[in-house]
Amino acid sequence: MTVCTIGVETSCDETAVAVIEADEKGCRLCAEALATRPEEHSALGGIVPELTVRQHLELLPRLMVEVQEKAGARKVQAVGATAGPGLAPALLVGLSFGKALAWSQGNSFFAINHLEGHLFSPFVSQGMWPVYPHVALIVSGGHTLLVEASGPQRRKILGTTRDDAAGEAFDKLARMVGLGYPGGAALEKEARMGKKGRMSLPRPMKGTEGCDFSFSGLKNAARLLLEKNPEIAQPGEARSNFCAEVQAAITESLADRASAALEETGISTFTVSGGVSANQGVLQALKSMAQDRRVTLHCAAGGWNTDNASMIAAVAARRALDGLPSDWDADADPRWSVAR
């Protein structure tokens, strides 16, 4: 049996649509389209929910036409749309659009957990279905958590952030030194020109009991360092060294917490996904940690590591293959947990 599904993703500021074709062996991306306007949010200092809603309403119809043209004359059997977690107004746009599309075409509809999409992405980006059990690190601008997935619907949160997400910390620290918003990628680039250890910043939660994360203390320490050394915020060696120290602090924290989760569970398959997994320094540290622990690492490839509709379509395809009922009564849930 082969199914073709459409995925719709509007959990934050990215507007995305994708078409997936899948069977029991795995899935294949047929077409995708994504649009975002970071410059508009940057001018306002961050994500503005009302602005995201306007963008989704404007962009979704165009992206849907674009994706359907790319996908060709494939018969769609199901539609999946992100129902949470995320920004409530943004979620409602995509959820309503997905339901209307499915109803108009006589297709099944599935409300998809955005984080479940991230759990799928390291596997489905390689064309395969998830392998169980595995430990997953989801690390992005809005989420930082470790999940034990022992089966398709059996998931346990091992650790989560007590305050800010890692991606949020990258962005805010980048903005402190004038690298703009979002600034995670700019900070990583700047860090390559600097040297860690030239300044001193804490490694949040490293070596502590459990698997939780925390990044608010790092931000506060960085703020105090900048108050005493304002030259750090100017282009030059000091700023590069500061970025290298930030990069090292967050990276070491992520690798340490992931190692603790693998130690706790004894599981030998580890995955990483989310926008921060595109950071090459973070990815290399996680690869090294996995190699030291002799576990198999699966990384979300290419555009699958950031927010995308392909992973949403893939989860919907799995639901359709399993014959699960449609979710016509589903509502948006901004705090929807991935645990089962």
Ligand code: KG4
Contents of the next structure:
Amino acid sequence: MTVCTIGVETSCDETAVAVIEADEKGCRLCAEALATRPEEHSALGGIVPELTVRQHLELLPRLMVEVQEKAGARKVQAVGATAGPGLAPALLVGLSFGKALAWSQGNSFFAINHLEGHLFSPFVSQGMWPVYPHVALIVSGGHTLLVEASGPQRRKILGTTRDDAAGEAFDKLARMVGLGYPGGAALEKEARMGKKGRMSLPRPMKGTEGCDFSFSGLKNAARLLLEKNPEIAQPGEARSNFCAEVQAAITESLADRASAALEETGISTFTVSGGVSANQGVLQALKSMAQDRRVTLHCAAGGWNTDNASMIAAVAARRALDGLPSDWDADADPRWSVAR
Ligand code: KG4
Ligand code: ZN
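Show the form predicted together with the ligand, please, the one above being the form predicted alone.
The next block holds the full complex; its first chain is the one shown before.
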């Protein structure tokens, strides 16, 4: 049996729609359309929930037409929409849109956990279904999680952040030295021109018990360093060295915590997804850690590491193949945990 599935993602400021085709062997992306207008949010100093609603309402119908044109004439069987975690008003737009679409086309409907999408993306981006058991590292602007997935519906959280998410830390540190918002990618670019070790910043939680993360200590140490040496925030060699040191601190922390999770569980399949996994330094450190531990690493490639609708469509397709539709009254849950 092949199922053609539409995925809708509106958990934060990105609006995305995707069409995938799936069967028991795996899934294939037919079309995706994504839009985001971060400049409208940055002008207001961060993500504004009311603005995300207006943007999703405006963009969804347009993106829907775009993917349908790209995907060509296909008979759709299922629609999945992100129901959480995320911003409540933003989630409600996509969820209502997805339900209305499914109802009007006579499809089954699936309310999808955004984080389960991130768990799927390293596998489905390679066309395959998730392999169990595995340990997943999800590193984005809103989440930093280590999850043990021992079966399709059996998941345990091994570690989470005690304060900021890894992407949030990248963004806040980038902003301190004038690299804009969101600044993760800009900080990585600047770090390539600098050298780590020219100034000293802590490696958060490295070597500690358990698998938790924390980035507030790094942020405070960086703030003190910049207060004492304001010239670092100006474009030039010192700023590049600062970025290289920040990049090294976050990277070492992520690799150390992931290594602790693999040690704790003894599991030999490891995945990474989320916006921060687009960082080549982070990816290289995780690759060499996995190699040292003789663990297989699956990364979410290309557009699959940042927020997207393909991963939401893939989870819905898996659910459709397993005959597990959601109820029509499924509600948005801004704090929906990925643990089961
Ligand atoms: O997964 P994502 O697109 O959205 C969610 O937050 O769910 O992740 C966005 C985050 C932002 O914090 C952004 O700065 C960070 O991922 N990011 C990066 C890089 N590209 C995106 N952080 C470090 N290096 C990058 N190259
Ligand atoms: Zn995400």
